[in-house]
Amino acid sequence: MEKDSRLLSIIKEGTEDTFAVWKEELKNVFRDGGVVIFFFLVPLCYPLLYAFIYDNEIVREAKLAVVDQSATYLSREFIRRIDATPDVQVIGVYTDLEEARRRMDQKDAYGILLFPSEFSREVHTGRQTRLSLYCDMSSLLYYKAFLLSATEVSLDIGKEFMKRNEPAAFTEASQEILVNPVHYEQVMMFNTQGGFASFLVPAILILIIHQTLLLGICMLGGTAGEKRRLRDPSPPLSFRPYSGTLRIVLGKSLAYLLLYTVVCLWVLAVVPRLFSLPQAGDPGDVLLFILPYLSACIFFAMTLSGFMTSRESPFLLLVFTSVILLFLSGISWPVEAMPPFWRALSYVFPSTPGIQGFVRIHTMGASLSEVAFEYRLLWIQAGVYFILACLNYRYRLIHYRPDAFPSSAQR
């Protein structure tokens, strides 16, 4: 009975201390204007900003200047057809390449299509001809619009020439088989519009959660670092003698988890619905996947926060990593094409399995079992960073004014 009574007393004391740390950390968050900005204002505004920027998912009526040195019926037909596509608008037909370049320099056009003088003659004599496409590469979407439209028109015209040049004995059906032996139908899965927002914004939403947690928690750690450096006589509650290492880490992490549960509802549920982004996943699977992701991000941030010596340190060390983490995630560049070193390095950060798993569940409709690798990796990261966070806070607990708080070094 005495052992049971003692165990219950320890559990009660630990629960009270954890709750006290949790409550104090919530107060610390709301007392710090910078942390409030990172925890609430940035997740509120940034998803809307990115979604608005990419709301027009594809380019329509991209302006194209045409240089027609052939001046034949075939070149004019080609120009008419490419102008009729939804992605391209021909703003003018010129005989001089320099004039078309001037229009492009003035941003009246974003591409130039050049027909050589021998274009029609080579086609009618059965030889291969070439068209030159010059494109403003400040946006890959212009290049995509011009290239795909020109390719589709050239294929259609090529098929028509093949049909016309075949013997008259051929039936229409046999001619169709000759020019199009394999019938194919393009079905765009998951991203039905082929748009940039449906492709990129879900990954950015996950990265925003990762980076804002990292910056906010590290800012709190930098504030504590400044107090240690200035020997502030009133240390945070989480460093008072009755708060042990495990209680500190659990209390703080539960505070962050509570706040970001609300943030995730806005970022991952409301924003995609506002902008009609693909949402093919089961909400239950998304919720189960986000739990280890948030845990891994929180403990990762708490581990790094111990190295922050000032409030400004997170800006200098972490802000520039956003673009790097997006590339390392494998969303914009295939993981299989990465060198082994960078592929291994990418799995140090929770954002990598978080982005890969969330996009597959949320956008592609994968089940939790189909992202088992990413799901397990997030739990492993959460466990490893939890241990590192405990070691970090234990070190800080022991070295935070041990002369003033001798009992803190015994926990």
Second form
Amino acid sequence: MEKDSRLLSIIKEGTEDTFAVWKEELKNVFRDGGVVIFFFLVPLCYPLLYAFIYDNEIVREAKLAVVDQSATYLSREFIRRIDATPDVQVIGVYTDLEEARRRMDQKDAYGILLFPSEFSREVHTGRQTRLSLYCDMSSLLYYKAFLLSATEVSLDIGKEFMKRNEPAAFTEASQEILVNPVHYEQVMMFNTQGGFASFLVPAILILIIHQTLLLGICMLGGTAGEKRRLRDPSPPLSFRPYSGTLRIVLGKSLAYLLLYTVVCLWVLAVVPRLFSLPQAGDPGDVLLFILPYLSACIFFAMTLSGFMTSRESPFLLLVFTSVILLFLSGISWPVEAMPPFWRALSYVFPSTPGIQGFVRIHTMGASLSEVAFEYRLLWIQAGVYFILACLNYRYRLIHYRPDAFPSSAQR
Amino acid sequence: MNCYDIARREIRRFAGHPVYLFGILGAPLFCAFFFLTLMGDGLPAELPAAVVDMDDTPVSRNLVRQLDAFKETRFVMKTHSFTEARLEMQKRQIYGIYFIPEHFSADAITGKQPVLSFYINPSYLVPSTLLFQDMKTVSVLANASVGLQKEMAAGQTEAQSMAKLQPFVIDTHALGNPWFNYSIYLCNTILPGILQLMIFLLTVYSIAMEIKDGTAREWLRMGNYSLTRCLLGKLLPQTLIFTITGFALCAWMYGFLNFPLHKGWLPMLSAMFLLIIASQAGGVFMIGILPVPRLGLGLASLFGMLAFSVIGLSYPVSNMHPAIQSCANLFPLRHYFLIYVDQALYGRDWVYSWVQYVALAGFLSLPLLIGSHLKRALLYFKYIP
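Next block, the form predicted in complex with the partner chain, ref. the form predicted alone:
Okay, now the whole complex, with that chain kicking things off.
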């Protein structure tokens, strides 16, 4: 009986303490301008900025210079058709390659298409003819636009050309079969126009959540670290000597979780809608997936926050990792082509399974069972980092108390 | 009491400060190691794909073998239904699906024009682009080979038949990077981008710490209250170390890995040096307009991170909103990128690049604009924790 009531009172006290810590941490966050910037302002503006930068999705009207040494009806027809494709714009037709090169040097064009002088003659005498396409490789999207449009036009004109040249004995249909015995179709799944924003922005959204949580929590940790070093007489938690590590860790993480639920609503639900990114996923699945992701991020950040000696050091230590984390996630560089060492390292960060899972659920319409590996990994990360965060705060409590917590003993 | 003393004081300051050293040396070199080893050969090979072969005849199997022979494609699975393959795609076991319909070979020979379908997943842009090229090539070849058989059966030579089936062939010349090496494509800009980010951060950090530690007046006094002298003394040691790091990056890329360097070392080394001092000037400007440590650092990190998207590395600037196109010029990295494309990648005439060099040098005027504001902040601002 007595044991029972003692347990009850511990639970009651624990819950009260947890919520007191929770409240205190919320106040801490709002009192700190730097943290407010990273918890709210950055997640508010950054996604908009990125979506705005990539808003045009695909390269349209890439500028192409044409060198037409053949100057025949056929080559002019070819040029007219290429110009008519949505992806390519012909900026000028020149007779001499040097001239076109100069246009490329001046960045008026990003590619050159060359019709050799024997172009028309070869085709008309029944030989294959070769066109040369020179592409600027400073951006791969130009290359893609030029190559696809030129190939498309050459196949079309080739077909028509052949039909015209076949003996009249053939019917229209049999000519078509002769030219094209096999059809093929290409289908872009999930991100149907192959857009750049639809590819990159979902990954960036998840990364923004990861990095702002990391920076914000580490800044708070750095502030605590400074106080510790300066032997600040005011204890970190002002009104009561909370003894339990668990209460502190739970209370603080609940505060972050609450704030980031709001942030996630904006970043993951409103922003994709504003910029009409592909949203094939079931909102319930997204929600279930984000819960372990947020927990893993929060506990990971709380673990790291113990190592921050000043509130400015997180900037120098963490900001540049965003670029690395994006590449480690396997969204732009395929994991199959990653050296095993980097692949192993990528599992340390919640962003890797977070980005993989979110993109697949949100853009590709996968259900939780298709992202089971990532989902489990996130829960494992959340568990491991929870324990590490507890150890970290335990260590801090023990080392903080004797000299800097003199008043707590009397209270 | 001159620049030299301030420089010595600065070196002492960061010698006792591991975070400082990490930012100035550790982070850029770690990133160089990361990116240059991550991409290895520069082109992913053996990307997993699935084939759904509903036909299952020697003809269709031959098609699959042809595709498998490409360096980039490897068929890891053969599924019996499309749904099964789609689920594997959603599990990210594969990046593409090649679908051969039932009765494919019979239909092809009897002139019923069967349809080959290939499905790629642009949510993974690089692997899907590579698979797309291979699958398209094989489909065109499949078309040609069926046609070729028929034409040659009708008594034509192979050359004649090919000219009929495919009168135009397009030879592509990928200028500057014919190997499609992603490492060349990305590292040349990402690594200087990281350097720029770290310079922004460290410049802001080193000045902000004077405000925070309350040593700003002492620092100004050492330079006889001349901000120019103070800043030179403080930033020159950093310039030196960053220049060594920057040149080491160049040596690694152009010397050791033999990335294209058509105009020799001078244009790139000078561009690297200008990028470094332009970024330092940018950093001074940032702490000048927001002379509070946390805000200044926040600005530096946001601006520095944005550079990677705005400079047009993966997505061309000419395709962005006009407002963003002009904003891109506010980033030293953008000018560096243009110099690299012209000088290192293509070896263009110097005429096309001098504007970018001047623009980089132009960033050096930024501290002049903000000088008096910064000095007032250093003298009178009190750090509130």
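Since the model is a prediction, treat every value here as computed from it, not as a measurement. Positions refer to the first chain, counted from 1. We call the rigid core whatever largest set of C-alpha positions still superposes within 1.5 Å between the two forms.
S.K.: Note yes or no: does the Cα of residue 125 move by 2 Å or more between these two forms after the core is superposed?
M.R.: Yes.
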